[in-house]
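Just the one chain here, the form predicted on its own, laid out as structure tokens.
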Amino acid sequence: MREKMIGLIEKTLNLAHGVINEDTKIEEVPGWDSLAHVLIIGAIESDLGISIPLDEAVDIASVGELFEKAGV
């Protein structure tokens, strides 16, 4: 599931495969702004059926935290 989530992030941000990993911090990724963050959370919900509450989603600072909030 983690690989699928990473793939969705890379696809949403138009990044090459392998750019994102569990240790990636959101602030280090070009183009991962607040709008992209909302799009990523939406893609995870619609494509993978994983719901992350909005109040938790806004505090996510890394891909590892995103996995944690998603329960994967």
Contents of the next structure:
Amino acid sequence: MREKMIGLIEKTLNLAHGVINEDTKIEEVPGWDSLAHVLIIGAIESDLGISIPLDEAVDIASVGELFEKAGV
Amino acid sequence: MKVALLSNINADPINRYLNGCKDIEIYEPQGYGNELGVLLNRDSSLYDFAPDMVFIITDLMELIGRDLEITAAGKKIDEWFALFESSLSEGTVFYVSDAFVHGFEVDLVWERSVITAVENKWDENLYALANKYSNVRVFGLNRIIRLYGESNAFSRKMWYMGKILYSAVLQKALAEEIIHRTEIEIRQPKKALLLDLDNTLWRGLAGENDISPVILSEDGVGLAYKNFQRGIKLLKSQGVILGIVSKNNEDDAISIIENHPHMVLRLEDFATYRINWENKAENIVSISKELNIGLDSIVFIDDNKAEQALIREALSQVYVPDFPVNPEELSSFIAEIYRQCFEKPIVTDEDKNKTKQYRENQTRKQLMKASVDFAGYLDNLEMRMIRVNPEKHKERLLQLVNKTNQFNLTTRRLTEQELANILRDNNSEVFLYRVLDRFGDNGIVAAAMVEYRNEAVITEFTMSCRVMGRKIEDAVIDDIEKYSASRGYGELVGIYIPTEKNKPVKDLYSSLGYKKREVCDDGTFEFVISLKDDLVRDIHVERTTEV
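Can I get the form predicted together with its partner chain as well, since the one above is the form predicted on its own?
Now the complete complex, all chains and molecules, led by this one.
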């Protein structure tokens, strides 16, 4: 599932495979702005069926944190 | 094409989809919710960008401040349109989304009419403006949301997080619709839709009531075909010229078109028709000349894959879509054809009367025959003909002899007993063939019987209309001739007994070089050919015999 999620992030951000890993910090990724963040949260919900609650979704700083809040 | 998308909600995700689309340069909006401000300010970055097309997607609920009370909502809608109208400029096409009221509030309103009143108010304003200005068009947001379903189209979480109203699937669908709109702005729409009849406009075969009666009705499969016709009729009302290109006896087909109670399309709906046994490619070329429209303006619909291939091969400019496998797909198929080929930015009154004009202009002069590379097409079909053992396929043989009307030279019907006698008779030979092509197995489709007494006579020759017009008959006759010669006969006789239905084959023998020998009192024609000369036939099928 983590692999799938990374794939989905890379797809949403139009990045090459391998750019994103568990240690990636959101602010370090070019293009991962607030809009992109919403799209990623939306894609995780619609494509993977994982709903990250609103309160937690706005407040994520790294991919590791994203995994944690998604419970994967 | 320079495109700008403006919205009162966050439409950036749609812009992201559009960005990088070839042929589209997309305006980078500054924020959202100020779409009228941007339009009204001639110094805004929008006018620096100078768009060819402006798309305005409006969430109605936001626009009316989430207050569904019609007086207040109506006032806001009127104001919006008044400002929008004053911002209009020539040379730019404006697409404005139609109404769809969405929000949790909708589920808390008891009266549906409260919602529809707001939606109607918006749409009335929009259509009035679209009728007034040729560069104002309706963007079918409502249709797209309905297509995906409200529960799939919206994302509440994304709304709270970033004022993104639509889910990812809908954003993509909206982006695709915008692309589609830019395409139809540039493209030349097709003009004419030419249609086959049997198993296309109806299920079944005209003139073959015993094998496959015409099915067209208010329920079941018949309804699927009827709805297909209803869709085609709607295309006609939008200016698409209709025509028929079909292999049938003209009388049989016309009789169904004019008299069948469930026909939606009648003869007057068609600008022209070619109902005959000639090559369809030639018929299409002849129609294109008659109506004076280019081949690249023609769409041809036929259920038969071989006919589809013939036209694609011979007339590559004609668009030939794949025909749906299941009848329940027919109505969405015609809607897709409409969008893909015929949809125009605007439909004029002149469009609506087009068929009438073409009918009036219809010329009756002899039309030139197209030179189509028919031989190349036939070779391309990769046909194989296998002579099979009639003893093993008696039922199919009887069916071919007793049920075929059109390609049947003598229309003699046989009982099982009579057939058994013929199969036992050393002075008779039965020829039975299976035909395959690159599209698959057509099954056992041709049968002939020859009597060898003081002369060799083809007493029966029948073929399924599925494989007519592919020179299979030439190969069958060639087979019979070679076999007859090998039995020592110097001549071969063919018989044609005319009936109501078998006109398609009345010239079969003469077209193969047979000479008319006698016309008997009962109307039977006898033809004869000498087998002593080497007959060279134009064969496009590989022949084998089943072991």
